[in-house]
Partner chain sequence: MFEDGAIINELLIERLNYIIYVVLLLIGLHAMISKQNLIKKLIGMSIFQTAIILFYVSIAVKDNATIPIYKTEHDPHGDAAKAAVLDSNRSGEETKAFYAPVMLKPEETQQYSNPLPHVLMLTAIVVGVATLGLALALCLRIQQGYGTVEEDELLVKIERSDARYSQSPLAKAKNRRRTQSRNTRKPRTSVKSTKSIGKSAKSLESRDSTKTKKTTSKSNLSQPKKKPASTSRKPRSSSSKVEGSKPTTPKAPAKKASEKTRAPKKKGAE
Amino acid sequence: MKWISLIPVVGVGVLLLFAAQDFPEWGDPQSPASQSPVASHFINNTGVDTEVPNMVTAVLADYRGFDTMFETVVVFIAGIAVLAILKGSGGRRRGTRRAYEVEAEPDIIVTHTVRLMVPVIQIFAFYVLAHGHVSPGGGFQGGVVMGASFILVALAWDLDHALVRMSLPRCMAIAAAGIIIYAGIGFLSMFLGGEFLDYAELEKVLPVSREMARYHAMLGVEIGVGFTVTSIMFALYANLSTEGRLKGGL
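Stick to the form predicted on its own and return the structure of that chain only.
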């Protein structure tokens, strides 16, 4: 019956390819997006308003800071929901054991290679997070890279080895801390006399100009996003790979 499911897949694919013909050419300055007054405002004012060279980061963390904050909250809630469902379903099968779950010693070549790679991956994750103001990157991207480093540890050794470094309670605490950091910067802006997520008000506690206060506050926001994405990503892997039992894994 698998061929029946191929029919809607091919149909939707043909529809998408047909619709793609209406897209403007890549980088076309005459495209509707480029001609939009909103886009023109961002292009002309982002550098002046935020002192952030990367326009994408400025839009995500400043102009639409509310939206990004609630995206982070959605990641957190989705993670909790998936963990709750898997934990409940895994508990009913706690006494069973899958046929391919066998005890095996980690491969020494794999583990030694991963031992060298993980620090480099994590340093790169910090770079992507902190350098997102001036190049592609930020909290979401850096968080995914950091989370992947813990998943790599679990794949090279076993899940227990990774859980020693990033246990599930620690994941949830770090994920919640990320949202608290994000919202805390917003509330701090209010306490200083501005509006929620009005980063410029942080000039009253930072020895910088209003524009640079926005710059530094956005870095704090990105760190909060990185915390949440890192922990939820690894927590999802740990539960999905074990059907909620946190034993065995891939």
Second form
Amino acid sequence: MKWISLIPVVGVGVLLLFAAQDFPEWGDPQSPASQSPVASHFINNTGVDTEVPNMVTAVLADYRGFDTMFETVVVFIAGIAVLAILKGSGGRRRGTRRAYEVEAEPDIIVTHTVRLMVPVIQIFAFYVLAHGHVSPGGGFQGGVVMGASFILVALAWDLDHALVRMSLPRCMAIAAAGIIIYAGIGFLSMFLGGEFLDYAELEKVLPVSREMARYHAMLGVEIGVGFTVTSIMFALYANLSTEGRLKGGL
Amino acid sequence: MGLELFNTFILLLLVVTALAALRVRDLITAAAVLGVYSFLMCLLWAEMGAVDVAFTEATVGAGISTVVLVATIFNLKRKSND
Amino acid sequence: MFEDGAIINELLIERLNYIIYVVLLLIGLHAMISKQNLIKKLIGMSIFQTAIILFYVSIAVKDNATIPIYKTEHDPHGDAAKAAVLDSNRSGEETKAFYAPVMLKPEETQQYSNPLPHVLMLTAIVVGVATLGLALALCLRIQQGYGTVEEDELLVKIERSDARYSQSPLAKAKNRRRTQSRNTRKPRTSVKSTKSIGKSAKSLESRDSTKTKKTTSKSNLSQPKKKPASTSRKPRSSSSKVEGSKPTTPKAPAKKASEKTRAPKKKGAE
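For the form predicted in complex with its partner chain instead of the form predicted on its own, what are the coordinates?
Let's see the whole complex now, leading with the same chain.
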């Protein structure tokens, strides 16, 4: 079996190495990807259109906003699917504890350190989310950092402690709210006379120019993404570590 | 030249960690080595100028992926046959 | 076309990134095909995915270019934009705007690396971890149902539980063969067959408990017993023959697979 599998692997490898000769040279500014009018347009016009210094955020949330919206929906659906697969499935486990599971109080050093760290992590998450226009960051990264802070709470104490602050129904509600925020901004700009996710029309409700309306709408969209990613990451951890029982676990 | 040397070193280390993650029989070790792989990848991307991608890989690939893998292996058998 | 040295030089020095991306992709692909443990397969999938992202990011690199965030002289909110407005004497409405970002010139475009592949890959990473979580949830469910995530053990167990619960054609063929080998030469009726299936299911369960003992004896016994069973099938009428011969076709590969996977277990018992 192992040797048979080498046949397709070697075949694919030879083909790809053969193709690698035709790739543009490393870092060539004249390569087709760098010369494409789309990329040049994004680099040239982002500052004029949206006044966002970070081009990646601008392209992600504005020019390709429709794409990002459904990426967020994919994350949401994956979270729901994990919930549906594992819900009520772990009841069959025996009452006996495994050899490496021990009953232990949460360690005092760990809990105190985490108690100090979690607020800092959460503030950093907000910073990453809100400062994503100017520096690397954005909704996805900020949301993941935020979700990691809840996972840290669950690791230091136990899952119940984290679930008190972020119960699973609340998790799902927040995740849905994130998508509603994103789509809501899209529909709002539609009702104001533009197209779906055409943020420039929001100047009619915001006291700013057209460019700055896009800037601020991007922040709103990123907040929506952050909501969804935060809660889905925590729900993933909570379900996978306890096989859907939401009791005990890591 | 110095940057190219750095690049080459990271690229070779990537192959080593990828092979190590697949060869180890202990799955928790495999998850940890995969985290090392992700961080090396993140370093490489930051060096290539893709800061946003590097940031995402550091939080998602090396952080959440490893935690989720370990949380799952906790409920499975820890040893793998190959 | 090239000399040998030139190709090696070109591939290893100038395009090392592309080579490593191919190597990582192959490592991941090989792991996905040949590893038996499902978690190992998922780790291989992660490596495959990262290799493709590495390829995209490699494409976006430009020599002497910086990260895709505007420098201070191009910053739409920076001092340079403000000074541009103050210098120019425009109409009153436009000077009210505090800044006026200007479009970059083509030669300035070359100072920034390509942001488009970064955007595409950024979302791919996040969706990748969501699908990884989904796959791990499926692994947990498989573990709950069958007690293992090793593919070879899993195939044996799926086959066995098929024989026990749902009478799939594969399992039916297997059961029929076993009952025929037990009571040879007796003509089979429809009432009898259901009874014998129930019996064979029971015998399967009993085989579970005394598996190691029986596998060694069964492999010896089944070979000579097979022949009378097949000869007894011959003089039957054509209609029953068609009915009987149809399910026997998937029997042979199934048996081969189960014997192959059972082989290491026998070794362990000894």
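Residue numbers count along the first chain shown, from 1. Just so we're on the same page, rigid core means the largest C-alpha set that superposes within 1.5 Å between forms. Fair warning: this is a prediction, and the values are worked out from it, not measured in the lab.
Hinge residue for the rigid-body motion between these two forms, chosen from M212, V205, M172, A33: A33. Treated as two rigid bodies, the chain shows a rotation of the smaller part against the larger of 22° between these two forms, based on C-alpha superposition.
The Cα position of F23 changes by 6.3 Å between these two forms once both are aligned on the rigid core.
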